[in-house]
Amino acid sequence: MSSVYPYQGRFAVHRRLPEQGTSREELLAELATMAAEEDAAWETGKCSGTMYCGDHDHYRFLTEAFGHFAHANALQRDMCPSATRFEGEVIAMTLDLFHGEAAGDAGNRPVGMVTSGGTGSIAHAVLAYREHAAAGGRSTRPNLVKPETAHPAFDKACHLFGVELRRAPVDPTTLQVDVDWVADHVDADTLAVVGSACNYGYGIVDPIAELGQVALDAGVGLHVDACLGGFILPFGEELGYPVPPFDFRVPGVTSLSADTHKYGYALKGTSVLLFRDKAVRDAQYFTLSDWSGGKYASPGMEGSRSVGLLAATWASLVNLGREGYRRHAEAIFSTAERLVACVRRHPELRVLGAPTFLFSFTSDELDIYHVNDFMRTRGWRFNGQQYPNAIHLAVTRPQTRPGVVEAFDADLADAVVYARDHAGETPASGAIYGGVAGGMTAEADEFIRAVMTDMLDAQQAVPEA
């Protein structure tokens, strides 16, 4: 009940604008209480992903940078030329990170745009490919080919933009996309194929070079979804970890997305989408020259945007620099190796594929969700998966704190015993993106819809305190 009606009985419930406003001091005290309590859920380092930085000093720095421009609108560049500087430099730094110089061949001009997050970058990429193909009269029934393990944002974008989605299977051992299947299912209406670097479920990089060759042979695009790994994998490569090239150095890669609000350690709500060819990006611009309100144009789906997010993202990149990102990457990669070693000490557990900084594990002997159930009692919050049932941990900076690996090792040992002792019983947890909820059934879609409805509508019905 508390998750549906959060803070009921502790703070006032507002279902209408109050006649008299509440003082700033009282409201700030209320916000501080909620923030402190909710931060405690991840400050232990027992939370998969979500809080990629976990450094309150860095958050305060970003908040101050954001505050200077929070009220400014990126649409009004004549009044806020800083937005052009921030956005342009964020794009330029990201292009440099992903070897944009290698994309400047055959008359191409590599470019980019800042979006509202990973889903925004993926959606804009699909839209750009669709519009570019339509403008060239190349595709009337467009399709996109993605690995089954690629992010659901591709499914959402194809649903929204009327693009057929073809889901490619993955190798059951490597969990990389089946390149031959992709090649066999590309046709004259294919806009692009997709590869992940790395995929959300398993932390595994698809064979981007091989996909690039498929794309070149077929004359289609290749989008690399590096939303998750984009701002850590390049530094892992610099440090000598086995990260294969996945960016514009790879022939055939035509676009790439990378979330600054993940391992870029910026505030939530920013991502960068890059294109090898300026013409593809520009194809998704929207203009309306005959509106009674004046000529309208927008480079993306969003209209008004706070310059504060652009300022904070720029500040994060410039403040940390390559050395800072490299230092944090080393701590994360080495911590991930230690955590994986903890899992492999248990013969009942099996790590899936060859992961990077994110790893997933399952069991052929135990119900892995029993393992998860027990770990939850020790404060751990993993992400549940299915096909096969598994749980994963995206290692972030909070896990690099002293004592976290040791706690994981001890708790996992107890969890294996618990799972063995409760074999045959039904576990409480199951697979759902962003966390673990109750066990899923054939009515999973309706259940999830009901949960989302509760989150949006609950406060309209909660009794006032």
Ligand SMILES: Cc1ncc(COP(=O)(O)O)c(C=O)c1O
Second form
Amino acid sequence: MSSVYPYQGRFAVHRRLPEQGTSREELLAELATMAAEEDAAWETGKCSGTMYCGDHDHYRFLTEAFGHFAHANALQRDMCPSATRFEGEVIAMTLDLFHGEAAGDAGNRPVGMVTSGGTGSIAHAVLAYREHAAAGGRSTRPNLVKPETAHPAFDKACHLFGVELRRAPVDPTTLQVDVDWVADHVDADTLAVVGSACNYGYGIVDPIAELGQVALDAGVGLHVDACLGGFILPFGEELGYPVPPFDFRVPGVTSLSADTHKYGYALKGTSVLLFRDKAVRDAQYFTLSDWSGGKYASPGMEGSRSVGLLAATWASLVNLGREGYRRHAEAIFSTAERLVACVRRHPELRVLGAPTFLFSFTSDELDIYHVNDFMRTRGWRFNGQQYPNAIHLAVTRPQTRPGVVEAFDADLADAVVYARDHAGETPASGAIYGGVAGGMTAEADEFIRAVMTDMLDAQQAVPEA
Ligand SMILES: Cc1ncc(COP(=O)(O)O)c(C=O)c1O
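Now show the form predicted in complex with the named molecule, given that the preceding structure was the form predicted on its own.
Everything in the complex follows now, all chains and molecules, and the chain you saw is the first one.
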């Protein structure tokens, strides 16, 4: 599918393990070249989400912390007791942020675990609820109820673990989940209901307190997906932005996921999953004590894990502290407000719901993908959405740099004119999560599968020199 293999013609294409190694200097120079070119795309501040921190100095610091422990395995605590310190303190600091002290009594305080990312935390949560229910003889045909807007990681986890997923509609104006629908669709086999704080599509927080009441009435769990917002919303709340409570202060919240590798500004590869009830977390531990290779145990689905990631995550939290996170949140929230104001200046454009640091907009008059097409020519990279067609911008630190809001304002004005001039034509961009453009046709699944195959196999199509 791909016509040009990345860096083909500039660097060697490795098809087999080279007989003789290449020098470190040469390889590091090659890596530095690729990284510098690729970083240039987001350093402009025109890329939605993804580069939450965007501060090379912070990255260098994290990389140094990572480097000290990159080679150590978190499974082998006798060799790396430091992992117990990093992991335990990352969990403790996260529990503190989400008011773990407000839940449980002294003998059963909320607990947590560190996973590989948002999908990892969500998958572990679904698995833990399933195993806990099964151990209690509760459910053999379990289900989970999520807002349609909640992340596909829930669909993936349900798919993997044989859990039925019930997708609740959202209110068309507020884009918050329809709580009555959730209440009507919870039953004796429900493991948990889900609320987002905030969701990926619109930056909107679901009515967590109301969902908590539904969960309490039905005797089921409530998982709050704060993967995206977890390390920024609490600081937005402290700063006086309208952030409703969504953590353990809310009765009925039984678990919460928050990604350190997003607004926690840590390296890619970590997230924290918290449980109100220790027994639920512990239900998904895996042990095999009669294996010929020895007694095996892992606290989650992963086997070996690098202690480096735990060290870097710990270092990010301790280095920035509440003051650092609050300072970055202030810059991001205020930038988001200014960017939203730019959108609202155009009567043809409509901001969806009441967003936070991430906003989405559509148009009832123009094709929003024409707007996107034009913005791309000016270097902007938004995420495309559907039902309705819309584009979103997750505001991160790179957008807080001087001049970015002004550039957005000017480019958006030109984009609106472009969209008006091209009405009736087919836009080039579409709605595929992760920023890969494609059409929104019945063949979308097939197209996406081809893109994934291409990412894995493109190398095979490169002709031998
Ligand atoms: C709200 C929300 N939940 C879960 C995830 C999944 O996180 P990850 O991509 O780290 O697996 C994301 C990712 O953007 C998200 O925005």
